[in-house]
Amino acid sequence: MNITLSEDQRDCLQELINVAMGQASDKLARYLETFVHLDVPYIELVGSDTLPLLFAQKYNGSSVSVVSQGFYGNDGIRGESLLVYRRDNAKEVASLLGYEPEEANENEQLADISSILTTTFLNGLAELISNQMSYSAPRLISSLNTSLDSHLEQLSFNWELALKVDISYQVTDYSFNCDMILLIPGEAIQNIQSVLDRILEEY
């Protein structure tokens, strides 16, 4: 599969992100009553057999905890979304939830942390778009002790090509920082293409 985003293209998709970003941080920050930092996103095309090497260059065998979560829109948009957490990070999710000890557990408490990382930044892209998202539910797929590139090898990414987004979110009132990974496969790039096509010829 051979897709390419145009210069106009890739520039309306990095500021409709950049927007989206803006209101999620602002809606985290209200939520959780603190700062949240978003850096900027970088995106690219990947093809699904090069990703284990990439995602373990970048966290270089560090002991991470994953949260998958499926999206699904109009107009044939869907992907994946993959929230990465360093171990030590992921301690900071109750106090950051303001979750009462004992109450709930670490795989609990990361996947509600992930979901509303997830939906925040997702549902005000797809407001943007005029699209509607539903989501399947988070799920755990790594453990304790073990690297994320092995952990990628679990997914089903059944495409040649995916658009990768990287966003880092930092909420510094906690010292927690996570990575979120959105994933979308080559005929969803292709109908995101046509989104940002439409909104293109409106300017």
The other form holds:
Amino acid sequence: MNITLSEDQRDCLQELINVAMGQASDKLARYLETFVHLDVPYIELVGSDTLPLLFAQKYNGSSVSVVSQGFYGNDGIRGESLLVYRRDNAKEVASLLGYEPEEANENEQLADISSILTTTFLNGLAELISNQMSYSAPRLISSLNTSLDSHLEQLSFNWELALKVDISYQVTDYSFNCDMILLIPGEAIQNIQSVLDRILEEY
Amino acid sequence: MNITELNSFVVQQINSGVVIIDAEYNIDLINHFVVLHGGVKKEQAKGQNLFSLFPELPEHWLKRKLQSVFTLNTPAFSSWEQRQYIFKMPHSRPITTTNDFMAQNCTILPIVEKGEVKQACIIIEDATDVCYYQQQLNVAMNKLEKSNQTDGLTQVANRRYWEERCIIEFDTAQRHDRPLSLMLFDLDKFKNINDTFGHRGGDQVLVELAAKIKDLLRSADLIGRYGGEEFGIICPNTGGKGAAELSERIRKEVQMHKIMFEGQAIFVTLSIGVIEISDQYKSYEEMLSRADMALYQSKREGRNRVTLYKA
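Can I get the form predicted in complex with the partner chain as well, since the one above is the form predicted on its own?
After this comes the whole thing, all chains and molecules, with the earlier chain placed first.
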């Protein structure tokens, strides 16, 4: 499968994501009662064989927790959202969520905040492309005791190429940050391309 | 049945719980599953507050979760893996599983009317079977991991696991600038024991000694079988002097320990080499090879003794 993203498609996707990020930041601020800053997204196509390496370079073997959540919408738009937390950050989540201490264990807090970040952003994005998303439950795929790249190396992917979107979240009041990595694999890339082309035509 | 009746039939009869509440947490609908498992009456439920009908709910946490559904117009989830259940209910396999309550996966969906979230739908799935099998799997995995780390004969750590721990303890000691000592010891003239008492006799000596020495160690120390009659001990947070003292105690205890085999008493002695960490060593292997040199010095000097490696 030979897929490339045209410059127009990339710009269009970038713009859609920017708008969705703005909306998400606004909504999150209301729920979390603090300002959430989302960094400019980074969009690229990645091969399944290079993904473990990319993670290894980015997190450099440091211990991270990763929560995965699947999403699927109309027109064959589907993928997986990975939320990556570094060790120091995992502590801030309970107070950010407004939980009492001891009310939820660390894994549950991570699953909860992940689901909120992922679904808030993707619901907004879906609306912009006249779509509607459903989600699987968030699942902790690696905890602080296991390294992510070694976890990924054990997986065999059933796709060769994925559209990868990196967005980092920063909550200054809680000195909390995490990365959201959206992976839209295989055929779903072509499906999102036709959605982008449709929008470009209308524009 | 028309389509509305069919929908209602499915919602009522489906083997998952359905609870619909409004923004004030008052119940608009509960289905048959919740009535049966939750032990509530359908007539009572309608219009009643969710938290007074189910007083055992984790109220503060669940309200926060429901707020996210109402404020953000997003679904929320709860998995049995993090929280075994939200609604405390008995489950349908009380005989064949060990859990007291139904393990649940819950999904909370926003119900939007005219652009606003007016209600929330809580769906409760029974995950008791999955939960039970996962627990069984965890038990099996733990056993497997343990047996993967253990020497079959002596039941102390096997060489692979012992060396894995060496790497970890070496890195930790170096990073935090803490002391660390390693010991290697060898049963003196073990070949004679095998020749005299046979391999079964030799095996019994190894088994008893390993257990005896394990009893003398502190909880942080780790003994492993390094080779046939050669063992190693990792002593974290211990300097060379402390490790040499411990070795001396082990040597004395072993020398006095009588092992009975088929009515005959067997006495054995140990030759021990000890080394403490120093900045000059780049890996645990460098320490081990020097501990081995100290061990051979103990042998050369007449066996049944402890040698602390001196750089």
